[in-house]
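Given next, in structure tokens, is a single chain: the form predicted alone.
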Amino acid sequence: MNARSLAQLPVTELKGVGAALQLKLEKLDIHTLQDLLFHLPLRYQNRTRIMPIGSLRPGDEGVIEGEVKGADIVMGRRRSMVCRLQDGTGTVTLRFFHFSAAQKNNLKAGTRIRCFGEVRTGASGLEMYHPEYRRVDDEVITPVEESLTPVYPTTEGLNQNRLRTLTDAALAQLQSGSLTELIPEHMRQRWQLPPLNDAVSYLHRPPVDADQDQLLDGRHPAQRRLAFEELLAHHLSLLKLRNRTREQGAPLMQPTGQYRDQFLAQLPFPLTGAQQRVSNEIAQDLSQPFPMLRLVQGDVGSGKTVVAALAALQAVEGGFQAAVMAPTEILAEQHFINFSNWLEPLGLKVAWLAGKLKGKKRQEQMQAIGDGSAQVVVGTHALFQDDVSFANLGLVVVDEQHRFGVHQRLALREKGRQDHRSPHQLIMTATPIPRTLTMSAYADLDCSIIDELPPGRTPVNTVVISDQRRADVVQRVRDACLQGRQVYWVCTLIEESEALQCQAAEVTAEELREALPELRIGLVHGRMKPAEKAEIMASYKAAELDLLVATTVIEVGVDVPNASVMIIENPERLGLAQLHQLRGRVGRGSVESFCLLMYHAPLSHQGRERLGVMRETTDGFRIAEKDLELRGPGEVLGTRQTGMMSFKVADLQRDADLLTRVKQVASEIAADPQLSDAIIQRWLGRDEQYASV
């Protein structure tokens, strides 16, 4: 068998793998022998020694051997068969809820059996439920296992014994063939990576003296060897995506200062040092002949929109259109208002496109976009509908990128593709992304961070309070409003149903109107018509309302400097990033601001930890790291973003320390497209198409 054949040899080559078993293996993404060898155990069982029954403790898992003293059928809440087993050091009960008459006859008194199972406390003392067992002969010594027993991820109709047998067959093939070493030897030596074949063999059949704790934690050198290569494959696939984009060329946008200088002169505040730095990085990118791919992270209120406006002006100065896309109509509308206020005095036209725009108004906007009379276009995902065509799109700004899939971002890029050129892309987020995720999920982007808040912003004081003190909270709301402040009251519900969430907000608004008749109270939720929602938000912004009751629709983008108190009900139901976003709606003016997290007892351990972090810090990056720790990368990035983030071996948190090395190796290997493609194919295989959109 040649060295490459394990990657090409289908599992049907193994004895006993017919069409039915092949389908089950495909559900686990196992198509070849290489796939089978990379399908690693979740954990291990120690069946290498026989434990004395007298030494067993609840929670132990192990092999025991003894003589059956009797088997009886017991009628309790559930009918069961109990079998008493003794070995001279103690007695344990084996309990079976599913059994046959033949099984009962086989377990008659005097029979010697060996079992494997987990010990728990039951009605008759220590018990094992449904242990695996077999009869043993006193005359013949039955050997125990020689290595730890693997427990694999599996699927319906495929049991552990079958998987172990198949893996044994694949490991036997590994003795005569091999898995191709794709990482060059000098790199393996530099980073002390064990040989691939040795690592795979070890993980499927660890020796008796293996460090089980290290294996369970995923920290064994053999696991790290595979995690390293898998992270490398993901990184290379994103570099490939980046290089493919950069090959296309982009419009050159040399800044003339024609609009920029006027724009800065009319702003009521100077740019912060961080805004200037990031703006210069973007200006540099836009004057290159290949597409900018830049992610700008800035905490809530750090002034990302001004930076986006400066980028848009550079595009216009170069004779191109800029498109700004936001995930919700509320946020898109706010961007439209800001851009109109800033750019129209400079003689520029800003167009607006959202799902709610219909008929003649929509046609007017479409024409302005199509003939180029609108230099800047703001909208929701309506911007990349088929019937929207731009005259000369040169820059795409995507706000809150994590709300869109990679595909949506790329679809808007397609709109501006002409003469083998792609528009520049600027991606902004107020959700700080932990460094580990930036280095992996966003490896195709350059990153800038606006790490400075404008002067005059006050830190928000966060208070964690039980909903049993609701009356005190209502009084606090009354006091704040009577002092001329405005308040948000955010309702969260665990129900998936948006209708129920909105109903809860309506009930809360009604209760608060009864308790606070002297206040002007508004309500906004997701099931309202966009126009209705916008009208209420406008009233709140104009200080015609004192208190706004809302679902989490106000999470991003609403800017009301006079709002200084926020109540969040049931905050334990939200992720840290979402809580941080909500809290960012207050503290936007010069008055001391408060965020009250009103939880419902009892709190889970994770709930307590989350609220504790919110109380301790307003640093978005620290909160993001904690969020990653508590919820994992899929949750933090959002599932739409992470079709590409499902790892077989690696764990972004656990293996974060490998990422710097992975980045170095990737930059060297990327120079060899054939090798790079082989690594991507091995680990991402059929999932790699996302990188070719």
Ligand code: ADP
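Residue numbers count along the first chain shown, from 1. Here, rigid core means the biggest group of C-alpha atoms that superpose within 1.5 Å across both forms. What you are looking at is a predicted structure, and each value in this text was computed from that prediction instead of being measured. First, how it differs from the form predicted in complex with the named molecule.
With the core superposed, Y133 shows a C-alpha displacement of at least 2 Å between these two forms.
Superposition on the rigid core between these two forms places the CA atom of D87 2 Å or more away from its counterpart. Once the rigid core is used as the reference frame, the Cα position of R78 differs between these two forms by 2 Å or more.
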The other form holds:
Amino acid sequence: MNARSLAQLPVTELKGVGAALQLKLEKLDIHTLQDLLFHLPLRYQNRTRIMPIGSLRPGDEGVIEGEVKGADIVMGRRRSMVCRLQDGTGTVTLRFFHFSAAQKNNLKAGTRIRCFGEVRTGASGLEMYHPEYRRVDDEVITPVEESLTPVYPTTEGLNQNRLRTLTDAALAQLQSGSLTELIPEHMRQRWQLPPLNDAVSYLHRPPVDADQDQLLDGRHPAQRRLAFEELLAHHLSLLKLRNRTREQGAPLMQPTGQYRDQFLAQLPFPLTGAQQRVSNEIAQDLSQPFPMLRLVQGDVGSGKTVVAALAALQAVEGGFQAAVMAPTEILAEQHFINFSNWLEPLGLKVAWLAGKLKGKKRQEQMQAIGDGSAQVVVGTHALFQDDVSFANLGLVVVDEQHRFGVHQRLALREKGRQDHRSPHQLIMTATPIPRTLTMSAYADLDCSIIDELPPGRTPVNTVVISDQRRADVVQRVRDACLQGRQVYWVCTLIEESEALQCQAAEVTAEELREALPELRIGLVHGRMKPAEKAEIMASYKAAELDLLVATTVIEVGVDVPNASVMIIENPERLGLAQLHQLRGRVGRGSVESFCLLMYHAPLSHQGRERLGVMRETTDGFRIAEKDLELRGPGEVLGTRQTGMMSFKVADLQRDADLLTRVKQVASEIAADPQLSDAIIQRWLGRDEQYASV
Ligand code: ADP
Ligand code: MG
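Which structure goes with the form predicted in complex with the named molecule, now that we have seen the form predicted alone?
Okay, now the whole complex, with that chain kicking things off.
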């Protein structure tokens, strides 16, 4: 049995594991002995010593031993059996709500028993409810446990004792050293990582003197050893993805300046330093013979669209088509308008494709995309449906990528692949991604940051205000509009249900129309037809509306420079990143802007802290870090990413300090594909996302 690695040994090889138990273990994602050994305890109990009863305090958990003084059934609020136990230092009551007659008979006065349980204050003073207990013999000294007792995460029908027996058996196998050490010795020495087998044994059966607080916090060196390897596995898998792409050829796009110069000359403003720098990085990538995979992070309003246009022009100069994809129709249309205005004067044709486009119009666009007469194509994900074929796609630009995960990135790359060539890929996000996440979830991408806003922007003033002052807020909106400002009023709901959210917005719009008859008020929400939405947005943009009531559909990318006031109802329900996005809709022009966060009182402690962050800073990176700290990576990245971000042992937040080391070790190990694969296989082998890579 030892000849094979524990990773290949199914749990059914252990004595007593039949089909039923196997099913239960599968629920815990335990298939092999290795899985069992990586199934780490949540916490530990100390059964290594017997506590004097006289020393017990409420909340203590431990072993006691003594003589039964009698057991009685009492009829309190609930019928129960109480049993008094004495050890010479004191007396404690054991209380059972479920018991049998046999149990009562066994607890005769004079019997010695040993119990394990938690002490609490009950009706008769100190009590233990339903302790584990067994008889002990006077003559024989019954040994206590030698190590701390693990408490494992478990599932229905699988008790702790069973898991302990199973891990005992697996640990016995481990003694023969068959859990392969995958991190080379010299690296372990350099980073002071204990050997894998030692770490695993320690965590399942820590010695009596182990630092329990450290273990509970997940900061013990043995835990960090495992977390390190797991993070390493994730990192290696992303590097592998990236190398796969790199192995493919890419269209070479030497810049000629043919369109670029003219485009820059007609822009009403010079590029910011940051736009210039990032554009140069992209230009470099595009003239390489392998596909670019670049993530551009730039706060809302930092001017990413111009940067995307420059990239597209380089593709066109190189004789290729560029596709620009946005996540919503509103945003895609806005890009289409921008790109058309910028590129048509250069004699270029911009095509448009979205889900709502049907029939003859769609045919025309498809024709232009297919025969190459459109050099640039803008649209939603409809761009990548099966029946769309590009004449010569060389660059894919994806805006607001924070909504997409690794899966989507892969799918896109696949889509554009022709022969052995992949298009270049540029991903733009307005949601700054905290460094820890860039180093983990986005390790397959190169990163550029536009860290400068165009000049002349005044930061948005953010005010946190209770909805008890709603009437005042409505008056402020009125005053602002009468002064020629335009205002957004954003409605949010806890429920994910879009229907309810839209309903709430409809009700609010009605109320505001009644309260403010002198204003021109519009409404947009996600359940309106795209054409309807576009029409309302267009008239708001043309200043034919003073006030726009909206759901969070306007979160992404909408650009109306004259809008300078935003009210957000119930901001405490949204993530900080989302609030930051919303707030980014104002402060786009040169007038001073306001954002009123109108919370529903009373505000929780965390709610206050979060809104405080919004008030204090408009720096998207700081907000993102804070969001990660307060909500965790799953929430920050969105559900689509959570598959990717589910770790067995590691915790991105807690183990963030390991990432620099992980990155370094990963780049060394990547040179050894066999080793790299073994590490990926160990931690992500069952994850289909990587299995198909
Ligand atoms: P985002 O990065 O949020 O996508 P946009 O590309 O929509 O930002 O740009 C926001 C606004 O800033 C637009 O109105 C755009 O024309 C303007 N803008 C972009 N770059 C500059 C610049 N260098 N100087 C002045 N204004 C700029
Ligand atoms: Mg944008």
